[in-house]
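The chain below stands alone and is given in structure tokens; this is the form predicted alone.
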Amino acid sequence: MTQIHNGQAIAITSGKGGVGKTNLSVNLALSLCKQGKKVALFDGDLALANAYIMMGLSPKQTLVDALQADLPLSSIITEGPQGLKLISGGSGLNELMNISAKTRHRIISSFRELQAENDYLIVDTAAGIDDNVLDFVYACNRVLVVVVGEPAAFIDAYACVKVLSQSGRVNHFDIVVNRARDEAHGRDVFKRFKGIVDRFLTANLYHVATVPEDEKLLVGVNNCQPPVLSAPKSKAAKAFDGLATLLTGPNATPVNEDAAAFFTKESAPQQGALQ
């Protein structure tokens, strides 16, 4: 099945809320556009969007336009710093909960037109493991599973995991420890994941990123001012940096060359409008 043409589609998981998967798919989708990388972003927490605010933008338009309305997506895309396009779910709007697979296909199919402008795709993905979360997941050739080393985050990404490796449709998992005090913190944190895996479970897993704690990335969290670019001395925003440059590098960990990916010729829509 033919993946994005000369990139990649990410999606940004982990099974739990309040982790920092919206932080790190603003900051990583700008320091991929600081290297001259082609990238939007999709806001796929639908109901509840809010990479927009990280940035302090307003966006127009939203996903709920484009469904109504039958709209390309090209029309309801913001720009965002540093070239980036963002496509904006909703936040509190009911049309945009408990969406049916139908509606979600739709979505990812209308993904097709982004394939000749762009060189990544960053989803980020909504909390828990429902079917809104693991479609788009399985529509991305790369999965980034944010972990932070708490019992109970543990226990959502390992079941995040289990869930996306049991379907034989995810066997490799790039993880990123979060709120780390610092590398070896990181290290620690990965390893004892990682040990819960692979006594259970058959997923390959690689540690690509340790983000410390850092007063910077709050400060730029409470100013909608991503790190990335208010701070890029900053520990955050070099972990980011770190992150990007491993992704798009000879040493980039494997992808998930399996996984039904967003721009498959056979579900695109006609006319880059959603069908």
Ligand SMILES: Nc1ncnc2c1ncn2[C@@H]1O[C@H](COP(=O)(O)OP(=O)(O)O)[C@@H](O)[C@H]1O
Given for the second form:
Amino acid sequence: MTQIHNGQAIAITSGKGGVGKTNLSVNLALSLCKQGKKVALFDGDLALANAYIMMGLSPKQTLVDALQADLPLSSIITEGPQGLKLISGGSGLNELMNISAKTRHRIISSFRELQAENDYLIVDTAAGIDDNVLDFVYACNRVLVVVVGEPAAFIDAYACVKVLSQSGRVNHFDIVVNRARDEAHGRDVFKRFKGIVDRFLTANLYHVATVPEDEKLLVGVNNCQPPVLSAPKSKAAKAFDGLATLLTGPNATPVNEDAAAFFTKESAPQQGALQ
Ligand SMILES: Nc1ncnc2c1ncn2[C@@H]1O[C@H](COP(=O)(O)OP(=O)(O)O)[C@@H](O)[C@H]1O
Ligand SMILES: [Mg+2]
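Form predicted in complex with this ligand, following the form predicted alone:
Shown next: the complete complex, the earlier chain at its head.
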């Protein structure tokens, strides 16, 4: 019998690398766990997976094992803090460097199980806007775009919103301004970004969080301790917690409803199996 997927899949993307996607993914996931939600985190930066490092975990099994042994993603889970379930890629593994579209779609079809079993599935993506990234984003119902207030990051985030919105599959974008000096700076960055998008694209942008530049986050990265757990009173942790509260509450921004349509476009893969 087909499983009904009741959880929400949230993609974290940005175009540019090094802007804070993985930190956001890990901290948001843990923050949702702290609120009692069942959460899985899929590290979609397949060959340069690093979410596990940020939590000081050592995955015994990775996506490679699932692909080789034809296992569902739910069987290669690494248990993280607060009951978080991590599905990790590898680091520098050939098997994950150039996966075929078919393999990627098998992986994505296995998302459904994780969605069904959890309240939230967080999908951290790699840098760039190639098919690897886009297909993972299309498979999610909510898209968070990380923007920082520097020209290169702006341009890459714009390119990301452009490709996604022009596909016709994503029209709501939750914008997280990272590394802001303060709330006012965050609002200004969002306003400038929205100004550019509104001039050229048809997309709904929502400013869902401003994450400040925070020394505690850097310390956390160096000690493999996410600030939402190790420094819950820090400015960054409060921003992540606030975002989790917004997304789970009555004022949550709209989601893109037709993510499930992704699957109807693919040749129906075997339930659960990856290859
Ligand atoms: N809010 C922040 N305050 C301070 N440093 C940050 C912040 N966000 C990101 N960084 C720094 O940027 C680095 C890259 O973040 P990461 O989440 O790995 O980016 P991405 O996944 O987009 O490549 C972090 O390791 C940290 O050093
Ligand atoms: Mg990353």
